[in-house]
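Single chain ahead, by itself, as structure tokens, in the form predicted on its own.
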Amino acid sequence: MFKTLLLGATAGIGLAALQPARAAAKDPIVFVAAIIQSGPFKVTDAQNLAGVQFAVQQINKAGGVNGHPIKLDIIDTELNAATTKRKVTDAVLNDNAKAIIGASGSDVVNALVAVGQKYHVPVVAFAGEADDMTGARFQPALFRVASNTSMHASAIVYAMQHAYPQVKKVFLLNEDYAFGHESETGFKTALKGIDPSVEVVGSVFHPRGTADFSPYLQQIQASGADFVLTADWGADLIKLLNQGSSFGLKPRIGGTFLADPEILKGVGNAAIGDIGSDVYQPTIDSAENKAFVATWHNAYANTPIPWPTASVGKSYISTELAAIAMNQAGSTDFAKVEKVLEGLHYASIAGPLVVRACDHQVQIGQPTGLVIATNNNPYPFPFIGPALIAPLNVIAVAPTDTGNPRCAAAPNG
């Protein structure tokens, strides 16, 4: 039902927050990695899996979780909520999994949370950004490292305003499911708050897995828009960019998931000038991140992921947080782990972050960047340039605006 991988110590950076011990002296603790391993969207999740695996290697090298090594169970979500729920339940009941790390697709994360909530297992999410997951439909089992849709949309609008202050008309293009609809709302709210002079001249939803974007591209051109905002991801974003280039799409694109080498390497020069953003970027200019990037490259230089990516960084941080909380709690008991995570401050590779207590949403400024011509920065094709950090005070959703009853009762988070 799932693949099992016991990761031992390998060369890499140590995790100062983990207490050193001999990890091999005790029975392993099982973490589940919920990853797309089949179908057209699997290319992005290969990076997520690599980030989880690398984190587990470093955690085990540093002593594991209270002296226990982590054993990683890898399940293929197939980007299907029902399938994911069945497989993760099996991992919890039959392999005694104590943490769930995942997953791409808000509907899939909701399936993970249903299992985590029922069996008291923390779910640390590196993706799945729908606002209501930490808002009106909040469940205590979920701790989200990924931004919510509102934060991510605000980061892109912030970057657009700085890179293209002349933009006055935008077109919104998003996938036709819960996340896409919330993203549209997030973009509209961000525009009103950050640059209310910009007019939304069109908004369209398309099915996830769309093959032909030409009808939407025609609508964009006809609208007179001078910028496109999209939360498309994976195979859909690749097709949008490639078909947009062939179509001669004039407006530049701001994509919440555009800062992905798997996306950009197949688009080439046509992506120069577009904007990407995510919780982590390898171009963050900090000593901690530079050390991480160098260590990753030393270990993965001859692999398909020679440099860390946004997905690598988020999945790495997610796995770290689960282990750090268990170490500080001295236990894998959910109630004790939850108590540690709520309000936890951590100096991550993406910068200082805090897990907000009322909704378990990680609060962190978000790096954005303009796609620039290649200069091996670090890839041999156009990639995100120096990171412009969208500050937390610009992108954060106030606790009282989340729709989460716990946050309404704790207005300071």
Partner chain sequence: MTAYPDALAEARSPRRAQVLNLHATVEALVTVALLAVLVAAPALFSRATINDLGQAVCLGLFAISFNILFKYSGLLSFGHAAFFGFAAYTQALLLQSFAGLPVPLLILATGLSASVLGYLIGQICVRRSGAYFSMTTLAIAALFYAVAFKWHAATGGTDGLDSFMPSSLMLLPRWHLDSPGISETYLLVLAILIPVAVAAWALLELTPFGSAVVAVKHNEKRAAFLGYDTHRVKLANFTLAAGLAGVAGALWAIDNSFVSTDSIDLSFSTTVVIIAFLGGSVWFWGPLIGAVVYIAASDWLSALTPHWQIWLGLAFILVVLFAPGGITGLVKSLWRLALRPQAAANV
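The form predicted together with the partner chain is what I want next, because the block you gave corresponds to the form predicted on its own; please supply it.
No partner chains or extra molecules come along with it, only the chain itself.
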């Protein structure tokens, strides 16, 4: 029985392996998409993969890159930096990949950048928000579409101030690792810059993977805060929101990673009134976005992602950005593409976008929104409502504040 099973499996797998080879077009340009496709965090990247695939499809429909179609190499990062590095290097060496789109996990992004630096391939990042990635640790191969921690924190604070102007006391709750600490600083700085009258009445770090948030909820309640800011993500954020609701937590919550259907689906009505924000929202009120949402829904209506999401938007823009730059440069050569990318601007689905030349951080006014009830939004569960754009002049980090030596030399970006 074992033998039959093995033979059957081998035959089936063999057939499946043949298929992509047949479908491949003539001399395509290869883009690598570094996506978590297995393991417990797979869900994080399903939307990103769809966004990249959709972008490639659209670009190819419009004539591809310099007349060549894009072929997508999807590699499973397994959320493991070393594995990612090996697989991406293989893609560059074997398939002569010309752009790398990725990736969730800041160490994975760093691995991508290491490969991009070594083989002169641009890396366009749809995730990985640490400030210093485009700051003190700047490496020219990296172009970041995802916002950085400071911008993201500012956008949340901006939205809080608009939706809940009466808020005067906030509590900061973050995960106890580098990103959580950086986010806490980001929130504090943003509060000072946007509304110095708001007081931080408490700040706590909790370990990743906290099962029971009651001790923290007690502290929030005891502090008298009327709003909570958090950069928690994934299961921790879901637990925080759910347990906060059953605890009867009065203050609403502003969350860096709250604007994700995977989170909101897991929380339901408990999230109504909370605030989320990311580089893209499907509710942005612009002609470009409306057209995009319509095309997307046309193609994906019957999938788990019937409407575009923040992740879809970011990964779509990341892919699009690489293609636009290559088309404008008329080449896939790194030096030429980099030159075009630095300062590149166009009207993206998320609004007018500029790639800042000095640090390669994409600058874009960031949509924010309140979570509203089911019947007024595209998804069958409470989701981010109409987008309020946090303007660039409020959230942007001044070039001189980035810690990036190239920006210090070019204070206007």
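Residue numbers count along the first chain shown, from 1. The term rigid core refers to the maximal set of C-alpha atoms that superpose within 1.5 Å between the two forms. Remember, predicted model here, so these are calculated numbers, not experimental data.
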Open item on the list: If the two forms are fitted on the core, does Gln166 show a Cα displacement reaching 2 angstroms between the two forms?
Closed with: yes
Open item on the list: Does Asn269 move appreciably between the two forms, meaning a CA displacement of 2 Å or more on the superposed rigid core?
Closed with: no
Open item on the list: Superposed on the rigid core, does the Cα of Glu342 end up 2 angstroms or more away between the two forms?
Closed with: no
Task: Once the two forms are fitted on their core, CA shift of Tyr216 between the two forms in Å - done: 4.0
Open item on the list: Give the rigid core superposed Cα shift of His181 between the two forms, in Å, rounded to one decimal.
Closed with: 2.6
